[in-house]
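A single chain, nothing else alongside it, follows as structure tokens in the form predicted alone.
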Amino acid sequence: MSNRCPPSLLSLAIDATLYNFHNISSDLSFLPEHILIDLFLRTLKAGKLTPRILKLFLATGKEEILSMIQALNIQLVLTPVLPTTSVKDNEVDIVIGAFRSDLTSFMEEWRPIFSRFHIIVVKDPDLKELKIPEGFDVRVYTESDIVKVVGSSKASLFSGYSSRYFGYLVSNRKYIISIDDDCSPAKTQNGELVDIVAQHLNNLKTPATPFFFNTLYDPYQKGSDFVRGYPFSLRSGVPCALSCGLWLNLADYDAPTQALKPDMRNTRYIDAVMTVPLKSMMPMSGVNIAFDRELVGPAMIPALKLAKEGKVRWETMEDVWCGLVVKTVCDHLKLGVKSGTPYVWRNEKGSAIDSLKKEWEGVKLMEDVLPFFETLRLSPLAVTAEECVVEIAAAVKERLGSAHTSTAETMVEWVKLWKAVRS
């Protein structure tokens, strides 16, 4: 026969409260403090501390309860403000690198989305003329404009795909959306036009969660939340500095993959966003991205040029290198990076086979530089993006050898340019 004591009336009452918490919305402050503490601890143990129930405990104002919540670093996650009400049109620049002489069809396709915003078009120096339709708030920068701002000795930094970085340099707005001129607006599974500006801004204006992976994608997106077991102390997240969108049709494969699978196309529209975890590197593409210029602008850097670099994406690595740099900066400064929606439709351009014939350097390069970035640690003295880039440049010069000396020097030069343009 068991000698175990039967549960007390108080214990049964607390059990009943836990079972019926979903029906309780009134003030709990009338309860004695020792009962509140017992109820709070058993709520934690049962895994039933939701944001709504946490509000009930906070509303009691009981000192012991508040101290316990603070000691456990439990934070109430506030519903984020939607970007449509918190971001003004004049806080956004859309940057386009122009590689075609006639942007009429491109701009008309994007008119419903871009017409409200200021647009920076950077004309590739190899283009002789550039045609843009009327009805846009657009500023076109030519080779002569680039020389005026950075000088003739540095103008070569901004040719080909790197021309977009000049737009980043001269923009004075908080948010920059970058898109290439061979992209069209994508459509959702319901046939609706994807508004890449609104979706990128939503990614940037809601927190990122790099320190603990949420298996239900971005918890701040509509229809999602934090999963069971996600620490409350991490649910407030960190500021999101970079939003990396995706492509439909021609996906971002490298030249060997595209050459082996020439007919492969990305046709899957997956309506999801996720934070790239802490210390996970990623090959960023500048085709469809957005970033907070004030947080990481100096880390969006056109430093790496391949010896036989061409004019198609398979022959360039500057945005991949930039992604490694900016992710390192974000990890160090406790900022977040998101990947997923919004999508664009990427049209065909160039030949993967022709690119492979040029002894393409990018595949070999990644095998050398990835271990460097994975093991790189910045000092506590680096508290801004500029300081982080300078430290990374010094490490590149010291650890990657003479082959990357020019890359390291360009990184330092970029930081000087960034400061000079804003002085």
Contents of the next structure:
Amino acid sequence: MSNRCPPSLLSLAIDATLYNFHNISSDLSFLPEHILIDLFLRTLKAGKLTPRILKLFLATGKEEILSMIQALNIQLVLTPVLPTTSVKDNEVDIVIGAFRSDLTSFMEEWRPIFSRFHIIVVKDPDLKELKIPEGFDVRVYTESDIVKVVGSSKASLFSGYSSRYFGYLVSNRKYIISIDDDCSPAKTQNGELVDIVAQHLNNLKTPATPFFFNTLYDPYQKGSDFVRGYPFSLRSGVPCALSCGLWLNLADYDAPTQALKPDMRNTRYIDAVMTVPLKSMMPMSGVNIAFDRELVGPAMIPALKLAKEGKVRWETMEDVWCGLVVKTVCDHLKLGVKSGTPYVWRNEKGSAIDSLKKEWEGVKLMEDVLPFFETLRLSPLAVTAEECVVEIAAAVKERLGSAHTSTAETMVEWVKLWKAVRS
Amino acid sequence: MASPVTPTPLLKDELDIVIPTIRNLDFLEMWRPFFQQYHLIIVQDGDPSKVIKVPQGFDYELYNRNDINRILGPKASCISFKDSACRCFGYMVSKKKYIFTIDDDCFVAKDPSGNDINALEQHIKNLLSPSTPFFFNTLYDPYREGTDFVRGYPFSLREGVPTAVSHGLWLNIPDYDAPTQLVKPRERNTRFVDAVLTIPKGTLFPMCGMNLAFDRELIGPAMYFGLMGDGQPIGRYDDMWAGWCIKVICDHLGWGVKTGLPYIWHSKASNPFVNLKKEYKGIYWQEELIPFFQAAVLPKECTTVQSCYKELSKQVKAKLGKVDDYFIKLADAMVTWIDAWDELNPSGQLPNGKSRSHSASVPAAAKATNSDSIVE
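Output the structure of the form predicted in complex with the partner chain; the preceding block shows the form predicted alone.
Everything in the complex follows now, all chains and molecules, and the chain you saw is the first one.
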């Protein structure tokens, strides 16, 4: 026989309050303190303590509540956009290629978002010193570390914008997130910080849909779904291997464009992420990316270096080339590439006009290279990213002429290094 | 120095608004500030004896089933009955360069700042600026104000290609199929995605006819909305069918299809059980249809939309005829449609400019306009 007493009027009232908390925004201080405490404990137990409700309790000013909050170390922090998937700290490496010697302000800005995670900083060999603030779980790799791992002949592979690839090489986490060191966290329209880690991981952990375009964009986002007319057999999607984010303020334009429109700034926050369809090529920007290292690590290649590569994005194409290779590999292996959110805020750096003055090889490069990728077909024997890269390298050597022989050779070297480091 | 913003041309003499309806046109009141300057083509579905009242002050022509039968004669069999697919008759009889079509349960939406969205203006912007189907621009439509081609975008592709279709989206009731509606009856689309983008070449998409604009002179003949509704085994796949056909043809002829803005506010969720009955066959057939369209190749000799469409109809008959006899009927209807289109839209000038009796210049009895302007 059950000994349960029937619920008291008070507990029923507290239950009802809990149930309706989303509708309650008035001052709670009229409640007697003991009831307030009960309500607070019940709220905690029910897992319903949101920042808004915490603020309601704090606003009562009641001592016991305040001391309870302090004792439990509940903090009202600036909440980043809440992820829809949970992020495990040990599955992420954040890789930064450092171009500037003092990373203090950069790291401080990203502290609320990065501090949980392991960070790999690869120091550009041209930098004399590197300053990193306290309180991060960070590993710095310098030129001598690079030489130790890959040998001095290969170390040049990892200079300039390609230094971060060394970070990809030595990481042993599943997901890598990489941004340029001149980016700050962006804010959503509500003023919340954009948590690029959570959002990139959300992109990577939900399927991609490359075989048919969904007009409501990523159907796995909350509040969205597949539209009428989307074949059911395609609704399970494929794993997403690469997530390409975007940039507010200084968008990743090339030098001619930015020089022509010097005041153009990207102010449009487009709240969408979508799968880049099969066979559709795109220009990957290394400014803000994330990828599944286990799936496509070997395809994230630092193969192409412009002869006059500089320290600003207007003077490099390494990421664009890498993106074409990765997209080809993903298309072949039936993996997905997403593009869209999250955004970073890209700060002013460099002069487009100065970059223009340098010989612009990059422009010509894309003209030659695009028809190559459009007609590239990999054999059914290529079933891993490594095998795909080797086939692409062979095709590059054969079809793109002598200007790209070194690119092809570097791609093969990279795969060898990748295997060597892992063994 | 900010670059000057060129105002979007109204195109009021170059654009027709085609509206299929079976109930009433009350929704036009809300659209009045945006639509009043344009000519409307109302296609009345269902009982022709019912009188559809058009709000005062709109310039329109209205066609009911009797008109369709009279104008097309035996070819009228290709126009669906008891389904909004009948709207494509409006495309056929229009004489304008551009068409905008909208459902009668779609209203003016508001952008995040609370301003009314002029959907028609955005569609015009989309159609008048080029598309970029050959390389994906990560900042979406590069011709929009405040954006451009990103680093790495080949310069040779920056001129773009003509835009044939502008596919708009919907806030509130999203365009879900019946199974999704049944599982998520309360889901509303509240996300305003401030983007327009070109759907890449070689990629198919589900085209929704609720909020759609296109260049009729370019792609009109391919905008056949198929055989749906009364007497047909399938419904709610009219716009899908047209969408797959036009995409294959646009890809072949080098034109672009854009999707994204503008948003309209979709107010009415149709009955999911009724929808399920209509869509049922489509859900299974679509598994065959998608691979068919994905693999469809049009020969180089097909250089006009009509020839592409007729070729497509041959392939439909040959390859989809085995899925169901319906596709044989549909393939025939596709040919009938093209023949009817060509008859109503002769390419050359007729001798002494006389209009033919079964062309779009319909005798006054079937046309009731509130204004003095007459369509040709």
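Note that the coordinates shown come from a computational prediction; the quantities given were computed from them, not determined experimentally. Numbering follows the first chain given and starts at 1. Superpose the two forms; the largest set of C-alphas matching within 1.5 Å is the rigid core.
Chemist: With both forms fitted on the core, how large is the C-alpha shift of residue 61 between the two forms in Å?
Modeler: For residue 61, the alpha-carbon shift amounts to 59.0 Å.
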